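Only one chain comes next, encoded as structure tokens, the form predicted alone.
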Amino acid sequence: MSETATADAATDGFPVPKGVFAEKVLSVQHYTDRLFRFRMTRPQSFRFRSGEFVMIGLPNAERPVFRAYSIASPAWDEELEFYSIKVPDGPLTEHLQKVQPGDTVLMRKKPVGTLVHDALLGGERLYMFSTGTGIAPFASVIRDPETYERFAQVILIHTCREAGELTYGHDLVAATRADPLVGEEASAQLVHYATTTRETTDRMGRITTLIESGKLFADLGVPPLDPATDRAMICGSMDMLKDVKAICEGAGLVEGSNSQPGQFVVERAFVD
């Protein structure tokens, strides 16, 4: 872990705003022309719950642009990982996608979010419904030991347009099953269900279609959503959030929050 940086050459001469950490990029990996991830140093004083997000930005202006990014690393990790889309004209991502090891990234000090265990009641099965970079908070949750203590089965569902966009998820699950801390539990309890909507692959379909047709449950060998046993976390595109939320409510699941845990939760924070 690192100490908070102060304004210097690494921040292009711009001061670090109050209540903000300035951290160093450690590694960058590009998956497609639209997706990349990076890892950076973690401040010694920074604490968060797996599944939360923070506001991050770049030291490239007197008043830098900040956007919400889910922390893709688990709460125990000594580094911080983020998974991002690339937006050519995005106020932040246009520049963020060009970061290199050694560059500085700004991060506000307060993590928040609803995709956390505190917002869910215990259950038998945890579904994590995601599209695109919506998988990021679940990259944190599936590497948290508490996830496997609270749920007998953990189902990570990830839908993208093309097969290459699923690479992050495949790599993530393989690494989790090999992890010394949670690998044994993940190998026994974690199920990965990845689909495409545009490129032809062995498994295709929108999340909503797969749920409503019953194919998702048939493929998994489990009964349909049941409020007595099932819990869900939802993160992805706006339309997907709305549709899967309606499906959960139609099945009798009640939305939860940090103040009142329920049977499903939705993350509504987005990057640009």
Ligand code: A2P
Second form
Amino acid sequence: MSETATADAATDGFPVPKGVFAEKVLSVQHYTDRLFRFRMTRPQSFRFRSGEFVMIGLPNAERPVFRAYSIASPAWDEELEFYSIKVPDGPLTEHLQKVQPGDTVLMRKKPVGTLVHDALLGGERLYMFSTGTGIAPFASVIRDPETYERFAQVILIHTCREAGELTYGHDLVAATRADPLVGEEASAQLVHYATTTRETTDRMGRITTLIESGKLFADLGVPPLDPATDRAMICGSMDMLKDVKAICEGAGLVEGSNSQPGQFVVERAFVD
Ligand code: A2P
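Alongside the form predicted alone that was just displayed, please also present the structure of the form predicted in complex with adenosine-2'-5'-diphosphate.
Once more the chain from above appears, this time first in line as the rest of the complex follows.
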């Protein structure tokens, strides 16, 4: 469908706005009453870098609501995946959480973002710090072969309130380790460190606390954050970003951007 889509049954009679792809939902999986993912067709002409986000909407109005969503699939994948929170009365997610295979989802054509290799200097170890749906861009990055070429060790950190909210990450890491393209590298180089804060599990605590106490590094058997060797990508709520960014800066890491690569990069997990 992509660029040729027009106002029809697939868009409930609404026109597809200019500069927008209209794609078909392929599958939907609900993880908890707050979290779900969906996969959809990828327009042939759509190119993006692993870790970027796009604006997503639904064909349910003349001027549909769009929200930023990290692409949770790697740049080589034929389909696109998104991982979403369900916000009660959220202008987009209240409808998006109801999509079914065959439904149409709108996507603006231009991907953007800073959680990309271009914004990071090379190093030995890549930390990906995430909370909640902030894991989505890292679902893309950990399936990109470049990640394993650039970093000897790739550490995915995910903190959620409850154990059920970690399922997406556990499934993702298992699928990545079994993947024909990056499975061998991921099995050897990827470490998954998942914690909860409100439900008792084997591993608990906010990532900020675990860094400050040194427990994270002791558990991983690595030295503390070091700008000479370590790089970081951060994605979560505004408060989490602020706090983890301060920790990275305190350790001497310098923030990077697409125009000036650095030692860590930050992106907000957008929908709230
Ligand atoms: P907590 O349960 O202690 O608030 P949310 O669902 O609110 O986005 O939170 C997702 C996870 O992020 C929760 O485990 C939450 O811990 C944690 N979190 C929230 N704020 C911060 C922060 N400033 N630094 C680190 N972790 C945080």
